[in-house]
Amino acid sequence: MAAAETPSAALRRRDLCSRGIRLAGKMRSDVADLLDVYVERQGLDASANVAALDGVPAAAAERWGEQTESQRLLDNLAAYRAFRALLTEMLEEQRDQAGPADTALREALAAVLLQVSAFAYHLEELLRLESRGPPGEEGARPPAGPRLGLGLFERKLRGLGVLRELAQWAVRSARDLRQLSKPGPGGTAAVPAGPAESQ
């Protein structure tokens, strides 16, 4: 943020910064109850290994500490922008597998995507207190082509690694807005954590 910025815009700051911070922390919890549900109506193993997936953005950064605040913003836009392009073609897939016992995960994924929208827009309102705003959404949906040729096994092992990383992101987003928050010139004092970390 700019340097000469103003109380009331430091109060909005702070203001929309715990708000999101308590918006990822219902998003990671309401993710964690996604997973489960999953897991369990793919038929897949909770301890399953999944390999770094082309389009999915990963929460882990190197010098996080050392990032600044308009930095944070746009990687977590950015990565709620892929996210719910991700979401949505995940609810498509499901809704292709109808059937009536997958009733319960349809509904899960659609809240869940419905959070990360607002996440997302909670995010652009904290980048309009900037005075270049947030970016567009050229390039925000991940490329379609790598999933072409997946098998249906291959798919929910992808969406397995979808959600897992996505409540990475939703622990990083929490630890980003906290740090956002602290006072000093915009807020980018360094802490020794990582962003990834569990809760």
Given for the second form:
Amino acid sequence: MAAAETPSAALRRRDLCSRGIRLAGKMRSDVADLLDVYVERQGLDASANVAALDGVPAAAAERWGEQTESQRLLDNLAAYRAFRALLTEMLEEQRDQAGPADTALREALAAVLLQVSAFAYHLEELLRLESRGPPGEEGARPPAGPRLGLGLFERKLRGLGVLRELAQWAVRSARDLRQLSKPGPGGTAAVPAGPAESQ
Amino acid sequence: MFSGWNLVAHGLYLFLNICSLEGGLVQSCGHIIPESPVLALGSNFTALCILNESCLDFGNIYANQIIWKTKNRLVPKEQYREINRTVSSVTFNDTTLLATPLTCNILADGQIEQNIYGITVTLGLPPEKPKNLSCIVHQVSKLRYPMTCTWNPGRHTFLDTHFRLKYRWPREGFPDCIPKDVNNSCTITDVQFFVNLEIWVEAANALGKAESDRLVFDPIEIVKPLSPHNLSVNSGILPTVLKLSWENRISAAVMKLKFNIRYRIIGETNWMQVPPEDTASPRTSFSVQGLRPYTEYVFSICCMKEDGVGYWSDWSEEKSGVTTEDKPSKGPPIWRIIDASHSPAFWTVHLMWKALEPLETNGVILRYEVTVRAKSPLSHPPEKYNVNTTSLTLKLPNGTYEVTVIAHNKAGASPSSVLLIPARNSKAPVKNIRTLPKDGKLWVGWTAPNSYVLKYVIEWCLVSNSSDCVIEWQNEPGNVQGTYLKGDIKPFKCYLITVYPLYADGQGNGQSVKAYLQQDRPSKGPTVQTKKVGKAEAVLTWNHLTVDEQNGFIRSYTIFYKTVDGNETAVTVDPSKTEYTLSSLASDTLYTVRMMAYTDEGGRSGPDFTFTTQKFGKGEIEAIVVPVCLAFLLIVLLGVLFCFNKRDLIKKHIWPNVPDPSKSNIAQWSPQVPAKHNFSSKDQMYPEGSFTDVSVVEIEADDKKSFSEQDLKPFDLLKKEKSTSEGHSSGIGGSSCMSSPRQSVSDSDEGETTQNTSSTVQYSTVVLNGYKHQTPSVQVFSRSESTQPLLDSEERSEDHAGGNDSTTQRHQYFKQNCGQDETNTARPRFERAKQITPANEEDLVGFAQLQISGQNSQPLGLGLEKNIEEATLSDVIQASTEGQTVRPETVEENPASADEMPKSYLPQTVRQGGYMPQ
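Output block for the form predicted in complex with its partner chain, input the form predicted on its own:
Below, the chain from earlier opens the complete complex, with every other chain and molecule after it.
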């Protein structure tokens, strides 16, 4: 795969990885800010423990270091497509609230949603460079059924869980892309180190 | 006939109306296609008017009857075309000239114009392709990054044209951004970074659509971030360092920043900048070094994306901070003024030093330490003074001193400034001192002496009449040969500038120059006036203008003078002069003169002054008067000489010989009288020469006229008369006491002679010679103060001899003297003589002698001896002073006597009978 890359494809891949890493970093930063706003606006406790939610992709992965590049990209793409759907849902739920502070929350949610979409685009482009092409989105859509019966508080908690998990994914994605940008055995061009993901 | 046609036309009109209304309100007999088109300006256009078939049958209306109008203006038929019997077209090759509305009309029966249909034509232009699309992302908060794009919309289309800013990600579109109220910009409320955005502008109107070129970029590349905020400035340990701290308002996750820091000293306008490479990495603090101690600085900071892609932020708010104090960097410049006028042995040394510049103080100067060290061998230990001011006055013995001044602030002491005060300024001075105004300042230049100069001191002061010369000064290093005066140098003022070279071992003489920063015309002109005016010249004089009035160096004076109707003449005068002589002037002419003083910038005239030249030149009057006077004097002299030569002749005319009483018949009739006379003592008492002076005075006092030939004639006549009456004149002589000498003289010369003689001699009875043929026995000059006839004394001498009763004598005397007291006759006459010739003491003395003699003779009327003496004396005088006369006093001296004279003289009026004893 990497051996077959043309110079332009290598540059493109490196550019995508670089900007993906920075986008992941900004997304993590924005999600962290959004979490604060969200907890405040929804009247939640920032330290509330949210159990694993159905339909929310978990950032934690076993044998992460052993994953192939394609697997990393696919896992990321699946997760962000899922987050795109989840955030869209959350944004729909927030539309009913018309206060100015809620508007700020909605705008922040919309901004994060855009970033999630942008990151998904990066992943899709990288997958195209892998000559695989992105998979269809049908399988990534989260099941909508169980959430229809949730109460308001549960939806708030679920939103909190989604954002927390997205923050985790932002960290992981940055690492994944940094892993992808490392020079591979096939002579893949080195990608300059991005910002520290700890930021 | 006509009425029939009208009827038909009217019917047709009604028919068309009916046709119109038949199918409803909007049904007509035709229509135009296209309906209300929008046309491009300059394009061609063809419209069709299509008649309804139904109208053809009823009204016989066909397409060939159609006429086209644009805004009621008939379209030329050349543009028509009949397509078929119901369709007519009109074509416009250029729609620019097409006015709206365009109407299709028909001429019924060739006369009646009926509108069939009309359309509105809209003209405009299709949109141009928007150009110069550019975008910038303005950070407005930590999370909001609106992006504003601007473009050039192109030409005006005259149509409603819509612009849309379209943007999308490669696989995701976004709603268009539609400008509000403008057509050249639009703001996307939020953009996402790190994904390429494709963006373009679409312009559309009824005539078409156009798109700009598409831009593809990552919005992170066009961000203008917010400037860092919460800037703070803290002084560090070092006095040259300030530490800045700030907060960035853009997340490092979004972009890494680089910075630019500028700073300036407060109060100044020019900014300094920290080298950009020092702040090219992300940070939130920076230490600015190389600052001045104890100086307040203002800082500001801006940022941009670290890689330089994007835009710089605005400058942050300004924050100031002060560096800590440091020791003064140099000692204060020091100079002195020495006043040795009070005492030669002691100087009054006025030490003065300048406060250090803020750049040099490095803090607040707390005090100055002044050390004065005498350099003589027997010097005392140095004396130290701590002062807070910048001057110190000391009284020091004449000598050489080394003065040291050190400034202290909180951080420490400055290096010392040393001034050597030598006993004498014996070193070489600077040369060729000169000044030059330049850039609003006064530059002073000089040529350095050959010796090495430590530094120069430039003294200057404003020269003014109204104020003293207050000395200002400055130091300059020894390697310069010119400097600008650092002070408030005013234009139009005179400055006296002195340059002193200071050597390591002494001081050179000061060299001075006067200078102006800027010159102007004098504020007034000189006031000219004449010192002396002659016939053809005038000496003008004026005062120099004062320094305050000069406003510059007086380069010259110009004198303008003119007559009332003449041309003005100008004369240029050297400025050092204060006097000038105008020559070649016309005599007896009024001149107006004024004077202008010139500086380099021009001149100003003083007040006009007028003078008139004299009619006569110097010496002309003298040349006339002196010869006249000389001629007059010569004539007088000649007259005097003539009179002198003819004195005998004149004398005879002026002083008729008085018969000698002793020789008179009466005397002979009184034979005892001569026997009683003893003249021996009289000869001794009145020697011949003793009356010479009197005679001279008599001559000089005589008026020349009295000696003139014309006047002499009457004297001749008188002489003749006298001569003829000599024989019986003794009676006259006896009556001379009553008739004044004037009366006797007035017989021959009434006027001047009488007066002149009266001014010198009161009166006298002179017996100089014997009357012609009479020779007195003894020559006696007898002067009598008495008006008593001499003969009376002779007569009374007999009485005296008989009994000499003084009372009786006095009584008789009173009778003959018209009641005048004897004692009163002598003194008043003497006093009057003094009044007449008060200045001629010698004459007076001589005259007094005569008075004495007169007094001596006075008692002639009292006693016989005295009469004898007088007679003898008369003879003596007659013999010794022949030709010299003493004139008797005139009548004016005692007019009362003259008035009273007739009463007492009456008994003597009988002249023919000689003396009549009383």
